[in-house]
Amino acid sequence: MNFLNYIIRRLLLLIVVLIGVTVVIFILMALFSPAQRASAFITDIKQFGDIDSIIRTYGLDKPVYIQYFNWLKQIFQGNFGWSTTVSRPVIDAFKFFFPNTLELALFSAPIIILVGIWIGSLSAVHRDKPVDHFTRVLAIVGWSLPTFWFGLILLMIFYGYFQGLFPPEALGYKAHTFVNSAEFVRYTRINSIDALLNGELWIFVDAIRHLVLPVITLTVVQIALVMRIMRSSMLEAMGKGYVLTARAKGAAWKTVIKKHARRNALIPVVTVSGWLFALMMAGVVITETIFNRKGLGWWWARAATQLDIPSVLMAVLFNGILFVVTNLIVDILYAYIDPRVRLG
């Protein structure tokens, strides 16, 4: 019972601070003119050549109380206004890039976690051993890796190289061609689920192959803050009091590493976990870049380039959420994790 009232708690509190969001966004669009803050407004490019007539139509000359609240309404109706970097309404066009930024995170995030994990607690319990310092230096060299630098080398040796192994984009161009016609289904708009689903195997090993550059840039480079921070951690946990007194009742090494130090020592590791998958979901701008990967920091860096307003809103407001959301996630695994949470 203690832990739902801690959620439902958390989840009143959410309400308040994605209100806080909302407004610390429209003061920042308040800093725009009406004729600009009017392209946050507009559905298709036709409406550019009447700016006055939206203007009054939303209200941009009226009291600001009333254009946030206008604000809000087109929001929840889904209108973020049109996008003159990609040509198309902003709700359209991150529909079309999101899918390939929710792949690429989702076939990271898993491996970055899970090994960090698994290494940081392998270098910790063998401390000062062969693997603690052969773990040490692999974390050192990959979080000092530059990440545009690393790709540009993988992207160099497996697509130059070897003729094209693992090239950039999400799909080849047979693939893309197959799964905009008629004959492919979109469930999700990922590509490698959706083969699946449409029993397409060979779309899958293609937007695999497609995959693997951009994931192993990544992963080398973000594993070694997971693995760093479990491995301190985990030697600050293996010193507590509660772990002494397991063996010395003479529980199990593996035990005492799997029930007691391992859990306690996640806590630290959840949070960078969570911000990690968030900034994923935000769009890695630099590695979507390198492989032309058409995801949401790709669209992002461009909109900011050429000062689509509408775009760096919808950026702004997607970020603000998604943060907002991940913290909720990774409090109500702290309290799952650690049940003294819940009191507090």
Given for the second form:
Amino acid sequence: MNFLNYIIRRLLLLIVVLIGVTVVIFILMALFSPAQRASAFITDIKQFGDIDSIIRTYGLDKPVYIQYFNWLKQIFQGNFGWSTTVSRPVIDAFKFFFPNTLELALFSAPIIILVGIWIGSLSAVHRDKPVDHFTRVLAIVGWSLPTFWFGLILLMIFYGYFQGLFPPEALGYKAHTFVNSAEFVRYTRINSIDALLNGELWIFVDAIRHLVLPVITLTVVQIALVMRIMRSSMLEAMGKGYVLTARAKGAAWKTVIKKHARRNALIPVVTVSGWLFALMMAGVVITETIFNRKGLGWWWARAATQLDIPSVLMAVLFNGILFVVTNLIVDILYAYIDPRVRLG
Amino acid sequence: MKKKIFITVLCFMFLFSMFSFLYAGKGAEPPPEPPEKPPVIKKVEPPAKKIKNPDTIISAGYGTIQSLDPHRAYDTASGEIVMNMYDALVEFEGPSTEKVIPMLAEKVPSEKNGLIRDGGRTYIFTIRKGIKFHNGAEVTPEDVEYSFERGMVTDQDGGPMWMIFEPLLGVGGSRDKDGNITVDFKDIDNAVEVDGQNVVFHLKDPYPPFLAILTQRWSAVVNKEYMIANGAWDGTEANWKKYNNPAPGTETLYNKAMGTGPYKLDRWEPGVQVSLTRFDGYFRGPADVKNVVVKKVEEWTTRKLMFTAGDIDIVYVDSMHWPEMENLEGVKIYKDLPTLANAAVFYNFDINPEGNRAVWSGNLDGEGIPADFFQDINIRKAFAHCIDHDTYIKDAFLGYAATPAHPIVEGLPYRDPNVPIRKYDLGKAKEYFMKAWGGEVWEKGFKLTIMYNTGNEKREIACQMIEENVESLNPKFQIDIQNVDWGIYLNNMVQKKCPLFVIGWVADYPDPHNFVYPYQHSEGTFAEWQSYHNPEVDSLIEDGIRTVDPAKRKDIYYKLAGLYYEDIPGFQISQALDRIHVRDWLSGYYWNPVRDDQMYFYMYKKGY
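Switch over from the form predicted on its own to the form predicted in complex with the partner chain, please.
Starting with the chain above, the whole complex follows.
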């Protein structure tokens, strides 16, 4: 019961968080004049004659609190507004771009987390040995690599030099045409998963080919964080009394590492992994831009620079929900990993 | 542990020795024996060049399509798609911007053939029979009438319908600044009428560029029946106001298409790509290439890699990247294509000082400028002599542009080629600055801010050039440059807060009126922001658009060009030359500066 109360309390907190962040956005928005905000609808100087009409249509000249309540009213009617960045309703844009980002996160996050945990453990177990030095240097290099530069280099080598081996975008021309035809059912709108559900292996292979470079880019750049935390956490755990006790009782070293040290060392990694996944879902702007995979990050980054306020508000709402829910899941996982933790 | 290290080292040594052995063995191979007989040289056919996606043209750029509705699509990215799906009554022939040929109409109206009457106030088009829409319905005169009336009835914000309103109703749109509808439905209804197989346009006054306007995509003909079935205006007076100015995305043809053009809409994924398929029933014969995909790829390196890999057939290349496209294998470049577009520096004759930091103190005290600073012609002349045009074209356009003398650019009719350009001359600039404001400017100095929108390098270079040259004349002259967001830049211009600004114009139709009105008429886009008003200029512009006699028009536009030089409300800085980059397996391209560059896919063939 306490556990259920805890979840309800956290979800109620979510509402407060969402109201708080959207109010902040509206207050910030008031710093821009109505004409500045209306100019998001103007792409050509010749359209500027209609600026007054645009201001009137969207009530941009009304007091901020009235604009806020109007927006809230629309949200409850399911209308999230119009995205000038992508010329479509915000909710449609979200439905369209979300699966692309989710696919990238689904493929990248497990690799980053699992490999990060493995290398981090390896590094801790072989502390100050060549393996440790090597992985630490690798982590520093990966963390220091600018995503933009690294992604382009990968693209130049594996797409440019190796004649289209791992191409950019989400699918090739033929696969893209096929998945949008009547012969293909879009169950999840995630290309790789839909390909398997439709039994179209060639689409799956194509989707994977297009995922290789963005996943490598994200993995190399992000893995350092998980690895470093796992290593330090593991080192700490290995120095604990229960590890020494286990060893003293004659348990095999591998067993001690796996069952005693690693499990306890995982707790901080779980937190970081949750945040890592949430951050990826919030948008991997540069990776999506370089590889021309149109996802949430790509959309919201442009929306922010083009004063596309309805899209920015959608980003705020989504990220608010995402991070609160992620924290909740992380807390639940804590309780699972560490029986001493009690929720509620 | 030591044992492990030993084994690892041993493994490495083993692998190394294997490599060395293989390499050494390769090097020790005996040279091949010389052949006993001379080799027979077989004639080998060169392998056929491989074409990627042979039945599809894929194009990539970075524009955002706003709408597929021809009565709303005013931006370039939307227009590029729309023009492939619709036809108009007439069209410019190939690369010409003067010769008009019939499309959905049987003939091009002229006074000679009696289809232009009442001194240019009535245009008659006989609609061809047998032309089909994509749904198989035949084009009727009622469809044509409906198309123009529907365009005026909807008249969406940011749309191009002012070009239809001006000649037909003599107004700029259906609403006033407060959003109230100011036109009468009867005027819209009477402006376009069906008479048997003919469609008759009744113009408010003679309007010489009317035919040119009818060649463009906003004059596209839509299928009335399809429109009504999809919730569009029903063609009657009842509730017509309800259909006026729909919100973005609610216009009937926002994401649909029903035209007669060479391509049909297959699928539009806003922000990502649009796919078209060939319309086999096209009245001029089906297009050569079956499918078309227009992608949005913003990152230049990615776009270039996709192009060089052959995954893209047509690529948009910003001029700064043109040099790196030279001599690439498999790439065809069409060079030095003259655009009907220009850019200029504009002076503000009555700067709005309210909360305006661009004028600093707001007085001629060495720490700012007064609101009427640019009303002194000596100031305007002095600034104009401070731009080194040759260097500007070289720096901003890598040399691929010209400097026009006045708003009527090369390629437009009635252009006076003899109007001089104020050349870069700091001596003259100094002379004019010393004369300005009775010598006060030179004595006290001034301080002002000029802005450009972030990311626009060409405007940035122009601003920097003005700053450096003006400041070099007198240490008391101070110019501050600010880069601001596009919205802020636009806002400052429209609120008349920019002391001077740099911006450009692209032709809607090839007639000088389309340029002189925004540049020189007191109610034109730019002149209004400048508070520039010369009654003689206004009167000439109004006469020019109501005169059908070419000789008289020539006289008027020559005078206007001269007045631009004399009045100097601003000065021209560039008319760009364009380039088109396509894969060498594409052929058939021709340049028409009025059409949106490379994107009319009907002209292309794909293959070697």
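What you see is a predicted model, and the numbers here were worked out from it, not measured in a lab. Numbering follows the first chain given and starts at 1. C-alpha atoms forming the largest set that superposes within 1.5 Å between two forms make up the rigid core.
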Inset, instruction - Verify the C-alpha shift of Tyr58 between the two forms: is it 2 Å or more after superposing the core? - result: yes
